[in-house]
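In the form predicted on its own, a lone chain appears below as structure tokens.
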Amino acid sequence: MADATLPHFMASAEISSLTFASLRQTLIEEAAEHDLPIVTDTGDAVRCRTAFGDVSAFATGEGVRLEISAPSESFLSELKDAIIVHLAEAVPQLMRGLQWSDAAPAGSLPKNFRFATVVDLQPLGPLFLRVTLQSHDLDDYTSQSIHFRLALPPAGLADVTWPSLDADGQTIWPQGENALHRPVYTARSCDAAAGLLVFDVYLHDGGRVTEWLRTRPLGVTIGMTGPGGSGQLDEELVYMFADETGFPAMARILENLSPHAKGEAYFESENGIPSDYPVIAPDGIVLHWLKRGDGLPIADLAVQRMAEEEGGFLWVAAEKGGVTRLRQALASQLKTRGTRKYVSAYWQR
């Protein structure tokens, strides 16, 4: 994990417009539906650890203090993004005059933004495409920050608009016809000494980096931000679970455990069959390979096995509507004593 306790990029943003317990409580509502540590709670200031630093609020005599700390400027802006889209969501007046007290002259990339450009694709079985992209400074994408977005242009536009910070420090991304696609991927491996960035991508009919690949776009230059999400797990006992959208993330994981790890981990997959995508386990972690709709859906296979075991870590990335029964089953009727757990919705029908 990132080093959170020793932070060297601050930014704080002064709020009027909110009181203190209200901007408490959605911090605390976030981070519990987020699994994150709540670190400091008193009556005038909360502080929520995250993977990449920490965000903290503290009260004041005129409202409350926004305030993220964070080992490096990518973090920082990775974090400054995350609680424009999660906290403004559940407070919408948090966004009305919140200037961040770094803000970069308006007009500038934001600084967990980088140009990629495509240099090597490599086809893994029928449903996967190994990309590797070329760009710059990518120090931060460490065994514990793991997960990416690309940002990729409508086809066929020829004068590309990219995000800028505004005058308070936001990031403005573009609407409309010049918006940019945001998917979420797995950084597979990085050497940030030679610049290159490896990612797999599950090849399905309608998605739009599916149809964007299959024009083979070598050469070309896209953006990306990053990094984000979790990273490794340093555990001796995982259940792990996930379909197509999720092995990525989980064979990056598996392949990081400590070799003394047991456990068990099911992928999920339209055909089933193991040599489709390459992962690298400890001797102690069972794999099984299921095939879509030969038995339960995965999250629901989580539900079902989970219900047999107690502590271990659950791990599961999945469908939207499946990850929400499993959440559900988790609060109410699981054995869920000395389990900690992150169970992702990658995808949503």
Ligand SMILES: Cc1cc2nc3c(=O)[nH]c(=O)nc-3n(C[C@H](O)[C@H](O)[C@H](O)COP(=O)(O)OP(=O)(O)OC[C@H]3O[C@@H](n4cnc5c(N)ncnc54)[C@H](O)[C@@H]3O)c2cc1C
Contents of the next structure:
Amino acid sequence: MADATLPHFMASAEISSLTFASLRQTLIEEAAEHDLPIVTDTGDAVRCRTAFGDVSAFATGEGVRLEISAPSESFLSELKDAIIVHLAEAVPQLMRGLQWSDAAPAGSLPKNFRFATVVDLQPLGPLFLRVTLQSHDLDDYTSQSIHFRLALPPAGLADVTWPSLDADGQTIWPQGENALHRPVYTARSCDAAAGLLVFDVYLHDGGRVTEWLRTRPLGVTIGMTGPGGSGQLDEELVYMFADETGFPAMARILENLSPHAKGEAYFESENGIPSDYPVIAPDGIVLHWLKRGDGLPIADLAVQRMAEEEGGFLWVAAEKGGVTRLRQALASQLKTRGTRKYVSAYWQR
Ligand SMILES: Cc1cc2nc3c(=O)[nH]c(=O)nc-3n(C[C@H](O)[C@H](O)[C@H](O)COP(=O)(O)OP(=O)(O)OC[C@H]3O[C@@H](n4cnc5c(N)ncnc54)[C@H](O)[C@@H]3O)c2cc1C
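Having seen the form predicted on its own, I'd like the form predicted in complex with the named molecule now, please.
Expanding to the full complex; the earlier chain stays at the top.
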């Protein structure tokens, strides 16, 4: 995880349309939903710690001050975007007149946005295509924050609109026929000095990224935002479960585990064969390759295995329906497992 104890960059917004009590409540509920710790909670201040920095609310005479602090500009920008998405869903009036203190000139590109050019495409087994992007300022793309979003213009659009900041410092994304496709991917590796980022796409019919890659877009410039999400695990015992969309993240985490780590990693795919995806893992991790449809869906298998194990870190990346069932099981029959887990929906049917 990024060192959120050393925030160097900060942005705040004064909100007069909300009380401290209501924003505190929302922040605490969001933190609980995402397994994030509340590190301060007093009568007039609450602070939640994330992998990218801290989100705080302070009572002021007129209302409440929302404050974000992070170790880099792009983490700050990611956190601001995440706040807008998560908190504004719960309290729509948060958006009214929200003005960030560090607002760049209107029309600027968001700090976490970069242009990137496709410089290489290589088949990776029968199910994946390995894509290499050339970009710049990739220092934040470390093994501790491995996810990012593509920003793909609609096919055939001659005049692309990219995101920009408005006068309040909020990111404005193009809408309607100009809307960009923004799926999340995992940086399989990143060489910041060379400006190269590699990611692996699971090819599935009907997927817009798959269709785009089938046009062999070498030399094409796209957008990307990030990094976001989590990464490296400092754990000695892990139980990991994923379908193809989680293979890149699981492989990157496995290769960065301590060489003494123990546990199991379950890979569910169309074929269920080890050559589906290259994985390097410590000797103490047993790899299982499962063919989809031959047994329990991967998230349900996680429920079954976790009912048999007491300790260890649970890591799951799969389709949303199965992840919802797993979360329900964690809240009921598996609740003694505590919060040492990463359980995430990577795609939706
Ligand atoms: C944190 C995170 C990391 C991720 N990392 C990766 C990664 O490294 N590599 C990767 O390939 N994916 C990854 N994903 C999953 C990826 O974001 C989704 O699969 C996304 O929907 C792909 O967009 P698309 O353009 O292919 O499909 P869309 O055009 O958005 O969707 C078209 C159709 O495809 C269906 N669909 C989407 N995903 C799948 C699937 N896996 N199997 C079958 N149907 C599907 C949708 O339900 C929809 O009906 C990640 C997701 C998250 C949240």
